[in-house]
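A single chain, nothing else alongside it, follows as structure tokens in the form predicted on its own.
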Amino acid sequence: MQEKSVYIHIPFCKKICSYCDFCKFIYNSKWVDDYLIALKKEIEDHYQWETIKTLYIGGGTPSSLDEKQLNNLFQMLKIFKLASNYEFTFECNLNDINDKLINVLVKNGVNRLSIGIESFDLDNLQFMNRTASFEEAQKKIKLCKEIGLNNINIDLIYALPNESIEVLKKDLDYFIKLDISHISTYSLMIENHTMLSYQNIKPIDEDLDAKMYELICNTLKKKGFIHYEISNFAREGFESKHNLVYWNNEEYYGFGLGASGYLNNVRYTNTQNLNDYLKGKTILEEEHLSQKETMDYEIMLGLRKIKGINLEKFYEKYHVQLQEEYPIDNLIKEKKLIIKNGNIFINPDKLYIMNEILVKLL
């Protein structure tokens, strides 16, 4: 039996962060209890007792919740049966990080931890309804270490209105001097139905955001990470196991309100109706792909990947050539594309025109 991942979803935060378009509600206890309980009932009904490879607890703010619910939390993942170099990430907030919470973690077997940060620039972290200071990251960071959670990732989120390169760069050496393993970064998303939306925020110019790209690109990548996905860069040997399912395309599941999970080659979403949810009724909409799609997917997805697509291993799964499928002559004449050492990826120099690649490609 293959070995699959494990992503849980836990909606609850104590604020809304103003560019955030994920499924959340503002914390209450209550809510999180009845939660908790659906939660157990949809894994007991769905899990089908392989090896678990990674499971990552995102939200919303896992760390929002308190000690007994978060007990009860790692009591009801104990039905999954963990291969022994398992990956267990967890997300929280900078500002929940005290040694009892990361105690209840390292504790309940996680090894790796996800802290939205976002910038240290007080007019960014205003502008996302957020807080965060470099004396508290540097001093929660070291009691993690202390503790023993040393994987640790941070997330970035750049190109905000009115954001200089001066700030960015400030923001990147901040970062840098945290002495992390891994670093996520995000070109800011104005989403539909989200605080910005509403506030009609317009993105920022696209040459600008593409500077500010490769600024990133070129800083972590001389400081020693790694850039192994589009956006994401870690120390050698810390790239993130489970983002790499997502990205090889390959199977997992997704519990928990507005959770994505993809099986028996087929793509799900759940509910986003809490009520919904807690009567049972979890799963939205259902995708059943046809191998063309499921080989969409395959490229979409692993050309995220700096590495891009073993042609061998795409023939091994899919039993056609990649390069008679899809039209990839012109995109390698334009230099768009690369295949070099048995695999396709997209030239370093045209990551940031990765859709448009994709467009011309499916």
Contents of the next structure:
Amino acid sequence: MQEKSVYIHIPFCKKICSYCDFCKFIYNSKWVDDYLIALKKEIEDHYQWETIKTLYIGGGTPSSLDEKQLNNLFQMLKIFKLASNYEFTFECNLNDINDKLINVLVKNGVNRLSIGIESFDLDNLQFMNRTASFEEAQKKIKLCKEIGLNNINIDLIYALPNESIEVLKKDLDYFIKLDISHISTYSLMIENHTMLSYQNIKPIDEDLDAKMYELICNTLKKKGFIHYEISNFAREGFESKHNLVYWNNEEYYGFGLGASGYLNNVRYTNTQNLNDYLKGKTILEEEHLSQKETMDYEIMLGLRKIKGINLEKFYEKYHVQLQEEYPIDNLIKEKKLIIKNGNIFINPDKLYIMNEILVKLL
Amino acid sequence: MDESRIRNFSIIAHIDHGKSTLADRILELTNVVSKRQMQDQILDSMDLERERGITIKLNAVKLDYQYQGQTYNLNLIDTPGHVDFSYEVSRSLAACEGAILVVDASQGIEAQTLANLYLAMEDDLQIIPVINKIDLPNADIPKVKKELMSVLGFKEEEIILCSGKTGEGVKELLDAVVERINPPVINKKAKTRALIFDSYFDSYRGVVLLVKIVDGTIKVKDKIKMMAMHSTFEVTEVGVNMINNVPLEELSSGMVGYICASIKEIDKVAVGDTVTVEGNEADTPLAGYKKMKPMVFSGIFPTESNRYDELKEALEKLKLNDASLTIEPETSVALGFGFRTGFLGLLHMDIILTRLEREFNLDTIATSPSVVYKVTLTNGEVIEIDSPHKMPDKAKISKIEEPYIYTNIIAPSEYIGPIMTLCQNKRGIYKTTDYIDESRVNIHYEIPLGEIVYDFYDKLKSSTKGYASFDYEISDYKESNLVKMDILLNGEAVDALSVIVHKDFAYSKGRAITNKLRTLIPRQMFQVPIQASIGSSIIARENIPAMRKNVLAKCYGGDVSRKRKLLEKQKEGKKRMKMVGSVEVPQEAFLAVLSDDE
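Next, report the structure of the form predicted together with the partner chain; the form predicted on its own has already been given.
Whole complex next, starting from this chain.
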């Protein structure tokens, strides 16, 4: 049986960030207890006993749960049969990190931590409705490493209104100084139904945004990070296995409120309605994929990776040649796509206009 | 039916003066429709008409009205109010012996009322002046009465007061129709002559002709002949329109009705033509209409080039009951195959484009409207040019003349200043100002039509807070210092974007258009220069910088399906754009010159 991955969504936060459009609620102890019961049922009803190679607990803010709730959560995850070289990521708020929490995580098999810091600039933090300080981050990351958690990602958000290139430079310097193994960076997106959209915030100038992206790529590369996906950078060997499952178009379970999964050629999304979820009405919509649609996903996701898509593997998977199925000739001629060493990938210069290329392909 | 009890009449009114509501009350009073069936503004059958509150296509309906114990047959032929449609007005008036002139009790006489009224007076129709909306709190009946008497020369006792809303005065009005309007001249024994004043296509019955029988009779099985088109058909059905068609055995002199004759080919009949009957054939046709010439021309192209044939068919169907529309195939390097289409004015153009979209589901690209220029070549030959890209080389031109219009701009006198400034800016030549009363004026200018087709009407509205009404007649052609301005995208001239401009205004227009295009054309994968040029000299330039960002920055498990939908949306958006060389241009860009903000 094919190995699979698991994503688990914990939709509770102590504080709501202004840009966040994920499914989330302000933390409420009673709701969390009920939620964990429903989550357990969903997992038990659906898990088919495959070997699980990666497990990811995201949110929301999983670290907002109290000790008892955390133990409860980890207890129910024991059901999963983990592969020997499994990756188990837990998303975590900087403020929630302490000796006790990290020990609980490590004890329960977590071997990767993802911390949402986003920025150390006070204006940026205020704009996002977040808090963080470099000193605190330094101290807590040191603590994690002492306890034995070495695989750490931090998130960086840039291109905020009024942010200058200098502010971003400072953030990058701080992030590099934290000496972590993985950095995810995102240009701010103003999504519908977020506080930012209600405040009618407009995105920054496209040219400045692109300049910031270039700065990030160049700076992190110089410091020894490998740029392996449009927005992701890692020390060698620390690429996120879980996220690569998405970009390699492999199947995974999605459990929890608003979570999405991809199983047996069906992409599904769970309800975002907490009451429905607690009553056991979990799945909201399903997309049954034709071969063509599956290949479209493969291309849309695969080209996010700097290495792109391996043509031979594509053929093995779908029994058609990518070059014959998709109109790539002009894009190759215009040097937007490159074929090299059996892989097709986007010219690194054109990564930031990837949609233009995808629209021509799909 | 005693023909002396037939009355054929129409209603003349400015937009919003309540003509359709009044018509609704008349229909109710004559029991054509019961109150329960009543759908507001029943004569306006096109959705577009109801939406905009204007009547575009005329309709004809037969009403039975009881007057002094006798049944009278009243034929109400509706007319559109906007200046663009004065052709339609002249068509409906030709079928009438009288007209009701409707004036809003709170607004008074407006420019468009005058234009249509003059048409009616030229046709010697009996006019019944009506002050409508007398129920309005701000109705000023004495003032409007005074306008009708002093400006148009009506007598006070002729004026009827009514309200389409409450129904007050409507009976009195219908009585006046019977009393004052002459019955049609009846000539049943003469050789048959019927005037086609409208037609439409019915998918079951073919082309339906709306006619007024002037002489003789037409009945089922008659062989009818179109005197101008020389086509013949056998009549399958005749009748009158009482909201629904009511078939009769025959139509005779004086009557207004419809004829079906299994006419499948649209181009075999023409509005304005005379129908006669084989075996009782007339020698000379009726006078027909003063042919309205289209004044504004635009290229219309299907957004998807494989729908050219559908566009052709749709335009032909619209032309069937809109003889003022002219269509001629046109080829554009940028836009492919389409049609040079002639309109009476901008509203007419707008309506046709909307109907193409709504009724025929056709996505089209229209190029900036142009007027018809008279170009005298150096060899003395005079040619007419209706499209900027057909303009000959400068060296071959000895002079260019453009059409001017003579305006009626009616507005409260406090707006004289802003109106004159606007007209001056549009190269207007001041003529005279008439005072309608102490507070209202009618300002006359001569203005190049080419300036009007852009944004004159909108600017007039905004500079007079909507109080001004505007109408015009074509005056004559005058010589102007005009030049053709080309627009270059990425170094290549785009024929569909060329415009004719006055030399003195060329620089500001060039800057305005290039600037507008910069905002309308999205960034491309490479930098795109936009230039305006006259001959070989560049007079304005803008750059669309290369696209720097179009990416889904973040894409994880939960986002995947949603992100794919986002891409689908982008793809749909692209489909609506036209590739011009290597540049993707959205439809709106081709009308950029229309909405420039100088």
